[in-house]
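Single chain ahead, by itself, as structure tokens, in the form predicted alone.
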Amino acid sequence: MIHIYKKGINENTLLLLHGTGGDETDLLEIGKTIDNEANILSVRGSVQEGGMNRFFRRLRPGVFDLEDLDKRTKELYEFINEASKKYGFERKKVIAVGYSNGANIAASMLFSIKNAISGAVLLRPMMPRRDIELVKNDNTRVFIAAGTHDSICPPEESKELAAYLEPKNKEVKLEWINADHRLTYDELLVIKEWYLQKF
């Protein structure tokens, strides 16, 4: 997977996972807000809709193809191995930071891969899937920021999400951000402060 890594100072390492049309460049300053002291791996989606990078295929807007999301879940996964060995990095201290669609293949993770994961910040995520049982994450940590007025992720699918993940991970907390789909700076701080406490 074509990807970005910098060795940081201390043992955590920043999942980025960029929306749709992003690329592995989209979320390093916002990885370097919420701890610049961290390793950086950030990581281009491999699939194509339109000239524009994806982590997975979907069917429709909002409608997403499970089959091709399960394939994908798992090569993310393998890749975070490979790279763990690659460049000496802790793999039980990975959190990932994703936007959009890059937020929906880190959900999917922590729906279907055991502790695949220590922590996951999602940005304006929606629900991946409803077809499969969750696995129970014994130690991590989740971070949801919805918009209020995000048309695209609807708040009844942020509520939906973080009532699935409630039950099995060790903390789900869901904020509500007063704005659309687009990220603000103010978020940012929030969530900083929330990741110092916890990781």
Ligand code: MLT
Given for the second form:
Amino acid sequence: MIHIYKKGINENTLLLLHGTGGDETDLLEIGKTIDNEANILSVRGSVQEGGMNRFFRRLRPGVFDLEDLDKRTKELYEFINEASKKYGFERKKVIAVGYSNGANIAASMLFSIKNAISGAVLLRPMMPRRDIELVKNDNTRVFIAAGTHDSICPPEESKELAAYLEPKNKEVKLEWINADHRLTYDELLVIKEWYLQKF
Ligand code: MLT
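Could the form predicted together with this ligand be given as well, to go with the form predicted alone?
Let us now look at the entire complex, which starts with that chain.
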């Protein structure tokens, strides 16, 4: 997968996953704001939709191609494993930071691959799927940043997502941001505070 890797000075690795139409440069500043000492592994989604990069196919807005989601989720997981060997970062200290489509594939990993990542910051996520029994992630901590008036990732889905993840992960924090689909600087500071306590 096309990506950027930057070595940091602590043992954590932030796996940055952009939104639809973005690329591997989009979340670099956000990564730096959350932990400017962590390694950065920022990945470009390999699916194209009308010239826009995505991490998996969708049939139409909000309706995902579940077969493709499954395949791309496994591909991303394998990519993290290989990158950890190639760059020598600690595989057990990978924290995903995903926005929108990137949050959705991170959530998909949490749903279907046991202990794939040790943390996830899901920025404006949706329910990736409803057709499988979730795996149990022993030590994974999840932060969901949901927009109170987000029309792309509706608040009900954020609540549903938190309810699915809660019994299956070590911690799930659902934070309501007075915002739409766009991120705010203030929420990044709330995320940073949570992150510094947990990782
Ligand atoms: C998705 O397709 O993953 C969601 O609709 C969010 C987005 O627009 O990227």
